[in-house]
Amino acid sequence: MASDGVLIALGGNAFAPPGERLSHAGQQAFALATARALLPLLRAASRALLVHGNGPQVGEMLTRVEVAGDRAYALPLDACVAAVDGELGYDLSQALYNVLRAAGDRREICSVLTQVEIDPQDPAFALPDKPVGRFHAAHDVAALRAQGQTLVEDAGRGYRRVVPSPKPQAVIERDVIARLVAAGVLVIAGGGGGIPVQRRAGLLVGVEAVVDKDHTSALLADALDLTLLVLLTDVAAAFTDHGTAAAREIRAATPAQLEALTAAGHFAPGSMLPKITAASAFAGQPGRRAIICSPDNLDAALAGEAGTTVRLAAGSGP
């Protein structure tokens, strides 16, 4: 199981079990689970970054402040994600040292809030497409839309504020995470796929939007030459017709092989297809491996029992 580097991406949704409402004290459990869990990895990783989402933990922060109205300072969708990022890297580094403790490592653990660089000409600012934030009733719609909110009426529930969700470009902190990393500290780092930026006349300034975190998670690990990306989320493995009959779990596929079955329509976009785009993106290069897995599948899914393996000789197919 010895790796000379790993990412590891942490789904937002798991911070709290399906059907059970976000607390910050749930979010610390999860943390404390997910440390133990990963201790074995982590151990064996001479290189080792984390990389979380946070979309619910964003749309809390942004129900916070929209009922405060007046009574405190608003904050763009951009600080927000910022103060997420730094409420769960606190609960992370926490559980990690903890654990890492516990076992006798003294490893140190740093959590970098992260700018992530996106291109203002992306094609997904003319379509914002990604919900944030809480539901509205049919009678808010236009005083919010006068405010300059693009909302879209989301399967019956009300409506929801949605933004792009342009693809990462460059990390602005990837040279000093780079650095960490390469000293043996274990980074916690991207967090919700980072805080977005773009430069206006040479300075970085924030945009709201949303950045997939497994495509900066894909980006991260590129940029730090890392030889493995392990893509953790709420199911076992990649399925093709997935929530059918016919589904069928996929245990080894090349990038190029699960290209077909995006092209066949295999993949949700916002669910499975951006983990399906940076494993492939990930795996493209020889001595890389991507696997999508749940937490408890991880242990076999290391050893290719369990989980989807993507890498350019795959062995078996999908």
Contents of the next structure:
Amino acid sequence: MASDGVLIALGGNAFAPPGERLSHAGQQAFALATARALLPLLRAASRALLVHGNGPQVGEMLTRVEVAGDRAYALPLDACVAAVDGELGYDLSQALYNVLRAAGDRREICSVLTQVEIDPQDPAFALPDKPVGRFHAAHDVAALRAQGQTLVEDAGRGYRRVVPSPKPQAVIERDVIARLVAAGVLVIAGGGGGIPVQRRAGLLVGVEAVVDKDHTSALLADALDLTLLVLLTDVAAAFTDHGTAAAREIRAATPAQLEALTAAGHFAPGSMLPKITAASAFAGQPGRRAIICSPDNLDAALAGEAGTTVRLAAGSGP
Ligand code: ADP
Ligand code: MG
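Since the structure above is the form predicted on its own, I would like to see how the form predicted in complex with adenosine-5'-diphosphate looks, so please show that one next.
Starting with the chain above, the whole complex follows.
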């Protein structure tokens, strides 16, 4: 399983097991379990970077801002992403510190708040479609729309705010992240896909949007010239005909094979498709491998016996 450079992306659900109410203690327990599951891979990698999702936590932060009303200052969405990344970065660094030290590993750990530049012309801005935050009653919708929010009705469950999910173009802190990783520091970066920013008259400003962490992970893994990209999620692998009786795990595939399966509509946009796109983009160069699996089958997936492995050709890559 040795790898000289690995990026591990943790699904947002990694902190929030389905059906369980979020709590800070629950997140810390989950961060600890994740750190333990990652220990063998981290010990085998001389360079390692962790990226995590944050969707459910950002939803709760938006609710806090809303419920506080004018009793505490409001935070725009980009600042909510930053605040949650601080919290989850803290949980993860502490859990990794405790697990690594217990294993006699003294490597340094550092969480880097990360801004990602997006293109204001990205087609996502014309079509906000990423639901964030809680459900709202119909009588609250007019006031929220007056604040400039886009709300859509969600399958009879109420109204939800939707925001654009543009593609990340560049990671502002890329060079410092690269220096830390090269120095052997275990870095946590790109939390929640990063804080979306754009350039206006040459200056960075925050944008009310969210970025999919799978795309940011591919961008960072490529920029740092890592050899292994692991996308951990809540399903065992990518499936064809997912959710039907005909569903089958994809054990190994090339980017070209995944492109054909994508064209045939096998991957849901907003969930599995970003992973497939990210894995294919990263593994499109020789000597690289991308894996989509769940934390509990990670070891088997690294051995090619579980999960989905993507590389240029069978037998190529690390
Ligand atoms: P994460 O937080 O890990 O990014 P997502 O919800 O974004 O989680 O993506 C994982 C989800 O993708 C799975 O829970 C599954 O329901 C969904 N999914 C959609 N299409 C597929 C597919 N073809 N194979 C496997 N899972 C799929
Ligand atoms: Mg996702």
